[in-house]
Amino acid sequence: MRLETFQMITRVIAFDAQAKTLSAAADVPAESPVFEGHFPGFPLLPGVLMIEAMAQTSGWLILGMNGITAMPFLVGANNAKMRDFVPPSTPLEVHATLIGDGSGYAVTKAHITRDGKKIAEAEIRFAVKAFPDPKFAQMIREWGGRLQFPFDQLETA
C-alpha cells in the first residue's frame, strides 16, 4: 500500500467471476506522511482511506467482470462504518461482492478483515463509463500485472 499515491491494494488474492467477488491484500505501511497528521504518537490509517481500498478492490472486481473494457469510477458510499483503529505494519484483506451492474453504474458491499475480524464496510457506488484514452486503459492493465491480477479469468462482455 502506497498511500501517497493512493495505491492501497497491494495484490488481488482471489477473483471468482461466477460468485462476483474479489479479495485483495491491503498492507498498510509502517511509515507514510499520513501518520504524521493522523495522529502524532497514536498514528492510524484514516477512515477515508479505509473506503479508498474498498473502493479500489470493488473496481477491480467490476474490472474483472466486465472485461477491462469499461472504468468504474466511484461516486458514493452508503453505510460506511469502521470498527477498529488500524495502525501502521498492518496486513488487511479487503472483499468485495457485486450486488448490482446495470445502465452505466455498479453497486457493492465490500468489507474490510483483519486477521479474520470484520473492521470497515461500506456500499460502494460506481459510475461505469468508457476509457476516456487508450492509455487509461493499458495503465491499468499494466496496474493489474503489478497487482498480479488473474487476466486468464476475466470476463467476456
Contents of the next structure:
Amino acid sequence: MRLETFQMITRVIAFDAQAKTLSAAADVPAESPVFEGHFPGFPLLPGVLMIEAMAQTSGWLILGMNGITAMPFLVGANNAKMRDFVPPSTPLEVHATLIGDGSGYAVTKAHITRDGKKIAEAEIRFAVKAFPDPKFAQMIREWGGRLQFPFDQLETA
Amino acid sequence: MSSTFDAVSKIISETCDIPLEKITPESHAIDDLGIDSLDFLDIAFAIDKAFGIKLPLEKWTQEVNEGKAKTEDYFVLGALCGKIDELVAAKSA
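Moving on from the form predicted alone, kindly provide the form predicted in complex with the partner chain as a structure.
And the full complex, kicking off with our chain again.
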C-alpha cells in the first residue's frame, strides 16, 4: 500500500475467471502521512481506505473479466462494515467476487482478512465505461504489471 | 396491470425510496421520478437479476445520444416493461 497515492493493493495473489474471484495482498505500511492525522498517537488505517482497498481489488477482478477493455469506476458501496482496527505494518488480504454484471455496470462482494479473520466487508458497485483514452488503458496494464496481475490467464478468461 | 410492471415498480420504489403509488406506467423514470443514471444502474442490476436478462443500457443510451431514439422509448415505465417482456421472450425462444 501507498496510502498517500491511493495505491491500496500490493500485489495480485490469484485471479480465477471461472469462479469470478480475485485475491490481493494489501500490506499496510509502517509509516504514512495518513497516520499523522488518523490518529495522532493511535495510528489506524481509515475505514474509508478499507473500502477503497476492496474497490481496487474488485476493480482488478472486473478488468480481468473484461480483458482490460473497459474501466470500472466506483459508484457505490452497500452494507460496508469495518469489524476491527488495522494498525500500521499489518499484512492484509482482500478478496472480491463478481456477483453481477450487465450493460455498463458491475457489482462485487468483497472482504478483507487478517490472518484469515474477516475484518471488513462490503457490496461494491461500479459503472463500467470504455477507456476514455488508449493511454489510460496502457497505464492500467502497466500498473497491473507492477501488481503481478496474471495476464497469461487473461487470454483464456 | 402487468406482473412485469408490478415487479419493476417495486424495484424502483425500494431502490430509490419512491412511494409505490407515485409510480405509474406513464411515469418517465428521469423526468417524472427523478431517477439519475447511477440509481438506474442499481435498478438495472435488480431487473437483470429478477428477470434473468441483461438490459442493454449502453445501447439504449447510445441510441438516445445519437438521436435514433427518444428517452420515452426506453425510460417511460410502460415502454421499459415492454422491452423487458421482449428480452424475456427472446431469452426463452
